[in-house]
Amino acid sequence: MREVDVSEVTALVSRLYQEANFNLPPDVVAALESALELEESLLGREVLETLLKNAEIAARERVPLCQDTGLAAVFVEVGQEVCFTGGPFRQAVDAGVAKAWQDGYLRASVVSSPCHDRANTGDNTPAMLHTELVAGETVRITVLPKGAGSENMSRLAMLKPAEGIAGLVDFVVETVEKAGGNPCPPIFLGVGVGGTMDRAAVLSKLALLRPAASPNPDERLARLELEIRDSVNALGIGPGGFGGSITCLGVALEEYPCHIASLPVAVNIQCNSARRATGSI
């Protein structure tokens, strides 16, 4: 059994969240560069050039890529041979989020009572924590700062099984069409299919952790990802919502077994600032 002091968790979460807010992942930068080569609209190309310049400035000056530094979604794979010491794991994660937002001068964007006074917690806690027990003695943490502009445009539907793949594609495309320019396109789409209502939603977030241009290993799902991407790009929303040929930079779809009478589909939209970072203890 390997012992891990929770102070290491706090330190790693803090570092990852600051790095995620300051540095756009290389695969996302590459996706934007590829979009710049393909975009047909002059205004769309200008938007893409601005986004790439913004990423350079953020990394060089260590300032946030976006003023909305996001809700803290934290995904943790905990090796079953690990024993945490020094305090509760959940508190350690939240302490890391609070430290990142203080040390990195990030914007606090969490309210404690959504239905009533909506008072800001002041440190962006609590985190949206997802944990999974896996084999081994390593703790792997991935952080996803999720801005409200894209999150607000996300949707979930409990489709009828008879609606099938055609209904699934129609729902995803309709979701993006209704969103228009609100989620700051060009966007990434995380699609979760199957499980229960809550499982589909988590799957759609997990899908966004995959590197851009990384197809699903299941060839059938990889083809479906491309079909959705092409259908979304045919909408012509374009970079910044100003029109163009590139609305979606990539689609990642994850599926899970579900009830014979269900076809849950969740669409989690991610803006062009697709921030994430991963580290291990």
Second form
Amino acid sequence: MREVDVSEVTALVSRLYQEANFNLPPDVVAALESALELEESLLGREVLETLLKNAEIAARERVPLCQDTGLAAVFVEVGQEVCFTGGPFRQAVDAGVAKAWQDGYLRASVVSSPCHDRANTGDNTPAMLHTELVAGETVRITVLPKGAGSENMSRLAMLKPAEGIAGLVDFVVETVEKAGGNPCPPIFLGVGVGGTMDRAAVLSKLALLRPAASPNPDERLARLELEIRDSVNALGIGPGGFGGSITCLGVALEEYPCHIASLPVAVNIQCNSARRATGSI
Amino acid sequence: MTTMPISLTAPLSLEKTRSLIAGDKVLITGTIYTARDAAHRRLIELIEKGGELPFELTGQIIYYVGPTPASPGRATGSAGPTTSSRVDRYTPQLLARGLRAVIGKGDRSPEVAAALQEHGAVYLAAVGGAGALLAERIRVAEVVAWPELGTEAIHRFEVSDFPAIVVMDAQGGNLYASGRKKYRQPR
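Structure of the form predicted in complex with the partner chain, please, following the form predicted alone?
And the full complex, kicking off with our chain again.
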């Protein structure tokens, strides 16, 4: 048994949420640089250069990469030997989000009652918290600030098993085509296949935690990821949506067992500002 | 497509906006105003009630943006474009009142496209995801209406060489459509 005071959770969430907003992950920078080599459109290349320069300015000036500093999607792997002390875990996570909002001059982008008042919660809480119990005595936290431009273009379908892989690819491509320039291309795609409706949606976001250019370890799924990426790039949407050969920087697909009658497919679009940061206690 | 950006001084003349073509790069200097969904709703309510607007729309540019708070010593925080389609339902009425250009990102409705042509206005896009870079072109930022809306309040920005691209022009040209068509490959 290892005791962890929840104040450490607050401090780590705050640090990760700020760092994610100021520093584009190196694998995302590398993906943008690779795209710059491949992009056929001159204007498309200028957009990519702008994004790379933006990342430099954000890191140097400690100003957020994007004004939409996002909802705080927080993924926590809790080692089952850990015992939290000092207060409720959930409150500690939200306190970390609020502290990041205050200390990092992030934007308050959360409304409390979506149906009626839509009043701003004022400190960007609550977090979209996902916890998973794992073996060991470490607490591993990943913060993924998620902007609405790309989140609003995400979709889920309960396909018929007979629609198969062709139906799955068509659904993903159609999702990106409908999104056009809205989600700030070039985008990343997290695709969750299987489970129940909710499980597929969570999988699609978990897929976005995988570093860019790291294929699914299953060879067949890795090939499917490339097939989806190439099909999406054939749409010609391009950087900024102004037309071009690179619309998608990478596809990460995760699958999970599902019902004999189901083929759930969730597509979570991530914008070019694919921010995330991970740390451990 | 031009390679050299066209310098624009805001507010804009009708002659100027009519001369712009989808695909033109522009650098804007002068005064622009911000508005997102909530501010648009209030502007339309005021117009419908015949009230006085927080700023006169004729010739003006509205930028769809909700900046992050300015840290000490800065005019504004990160300030890139937000998705334009959320205000599509309000835009034609504002264009009818003389608004001459809007800056955002993403596709617009056919009604907005028609209103742009009718009133000789243009839709510009700034690069989504470049909020830190774009903020460097904003010299002064001041809330001019509805501070209670927070980031959604109407801000007046004084900008210098603020970069944008003409996506929809007053002749019906649309860079999103033409660009996509040019690079689309058969599957």
